[in-house]
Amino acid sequence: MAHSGIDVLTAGSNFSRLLGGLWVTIKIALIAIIIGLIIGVLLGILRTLPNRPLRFILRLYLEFFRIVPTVVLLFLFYYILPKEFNVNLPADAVATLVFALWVAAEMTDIVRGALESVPQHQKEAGQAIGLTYWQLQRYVLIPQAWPLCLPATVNLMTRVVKTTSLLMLISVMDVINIGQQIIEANNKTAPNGVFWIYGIIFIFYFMINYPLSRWAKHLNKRRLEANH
């Protein structure tokens, strides 16, 4: 006998596996998350040096990765580069890999900017009591831009789980992949089941970038408070 969509979620062990695929989906973006911000944070900070020529290959690794589309380099590294250099890398590494790079990229940006913003006194002070260029970063610069880089880091952090949604092109065994296999499996007894298992991963992503979009309006909030 037929049994009706929602049974699907229940059917076997349809639902650990969805929690199986979304606990992939949490580790790639966590993972390339942590791996970015480091990264990331260094390579802002270089972006503030004198030095035109690295300043502007800093600036073209920003730009490539966000002029080309998150699932254009999936593609190239998955597909087009490990055929060429002879490397094997499994889906999970690659994703990994390219989520970093791309949030590296962007935190270079983010970075950059809120170090720039940093009223022009402070550091002429701590220029004045000695300190290197890496005493004041660390001691002056960071600190006070660390709160400016907050929101945006957040956004991106949602961001990110959300372009995740493009793993399963890669054959990466996420939280959609799983889902498109259970409503693939079912398909003939219980032709309704799409609904109730994309409806359970629009829940599982809303429970994750609903708190952090929260979180970044709440910092965005504080922040302009503070100005005023």
Contents of the next structure:
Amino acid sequence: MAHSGIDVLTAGSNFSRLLGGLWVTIKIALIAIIIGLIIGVLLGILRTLPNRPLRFILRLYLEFFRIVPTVVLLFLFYYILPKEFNVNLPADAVATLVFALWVAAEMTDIVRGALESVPQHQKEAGQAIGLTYWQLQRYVLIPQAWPLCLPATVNLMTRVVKTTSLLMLISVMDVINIGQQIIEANNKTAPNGVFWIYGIIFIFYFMINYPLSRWAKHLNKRRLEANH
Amino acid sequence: MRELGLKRLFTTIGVLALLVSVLAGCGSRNASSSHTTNQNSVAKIKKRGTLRVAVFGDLPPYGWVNKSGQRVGYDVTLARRVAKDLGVKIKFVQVNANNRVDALNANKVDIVLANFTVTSERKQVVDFAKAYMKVSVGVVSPQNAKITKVSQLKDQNLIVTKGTTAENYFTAMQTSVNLLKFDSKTQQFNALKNKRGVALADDNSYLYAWVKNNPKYTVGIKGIGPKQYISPAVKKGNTSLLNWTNQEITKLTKAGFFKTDYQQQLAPYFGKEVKASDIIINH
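Right, the form predicted on its own is done; let's see the coordinates for the form predicted together with the partner chain.
Following is the full complex, with the preceding chain placed first.
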């Protein structure tokens, strides 16, 4: 092969543009995860309350974000809702919002599951020594539920990072979108550039997600060891 | 227990359906009222100081990004000129073929200059200005398995990009062809190279350019269906910007702008098969 196409990566400002795209990806994922975690934990605690209408509404929220594909959500929030309600957010903000709402929805279920799996006698013991509802949460339930929901939460993070690849649909200049620009711009001189661009994007995603996935595994192992 | 679960499922579905219909209901009410104010009139754009233009980012030589990260191409050059003549800065919004209409309707951009072919279906949802280019649908296939007639495509996979004229034409007029639809130009050409279909249909001028760099392929069918025109598009009802754009296109045509644009942006990409008069229009 006369031309392997690897210099597509180094030509001009291509590599720094890819890094710029990666930064957009990371920024959106990170802010969405942080906001989503906070909202998700709060709503997750609310879901353990005995209030039926509240539980129903939160369940509906969860199911909506779980059932509707992310592509549809992005399309809805970027193209359809602004048209109908006259709010016009920039693409990056819409992306962050959709991902945050999605993370929050998934988190409510993780948190609820973790809280409910704390043994009943722990809760009863807490009540017996006269703890209030919030004291019970703060000193008994959350400390014990926390390790249970960590691995699932970290897994959710890796899913968020991967799903950012859909953002090109709503004109976000993320790493995939920049990658496609470079591929098309060089298709004539370096048809094999596509391999290198997607290769480097693979490495980027791997570098973010592999440590996360290792961390999830490690947390899970530690939790199991602590239980024995 | 089972019955209870089923009942719950139906309740959930019912409530969801109700929610969606409520959303849709208030949506349609608002949509009609939002038509009354034009947020993208020429005066508003001048006041804002920026023209928001939808362009392609992966379609050389019309709209793409060079290695120094600059947006260039035939459409992009026109976009910059339009913004300059309006006396405002330009802001590019990169779109795919599929979301050009939505970008306008959702008020994400003021004008679309993304190789937008005029069709009667599209005319119902956006307003087209005067054309600045003409093309027709072509079909590209490998040299060693050349497709020269539509009949050869019967029950075969044909690759297209969603939202393009080629997709519309084959969906409406050639129903015996299996369409394999992709989201971006990048994907569709990769699919052809990976032999996911026997051929690929797109605007012919674009295919000429692609074939020039991929000599193993040829444009077997040069023109199919009626001649198509490529125009700037604005949001439906935006007469202010529409009229301005029409005057601008006439002015630029007279000034020979498109000839220069063709020579600089398109000629290096097209083979000898194409002449400037095949592409540009004399109004």
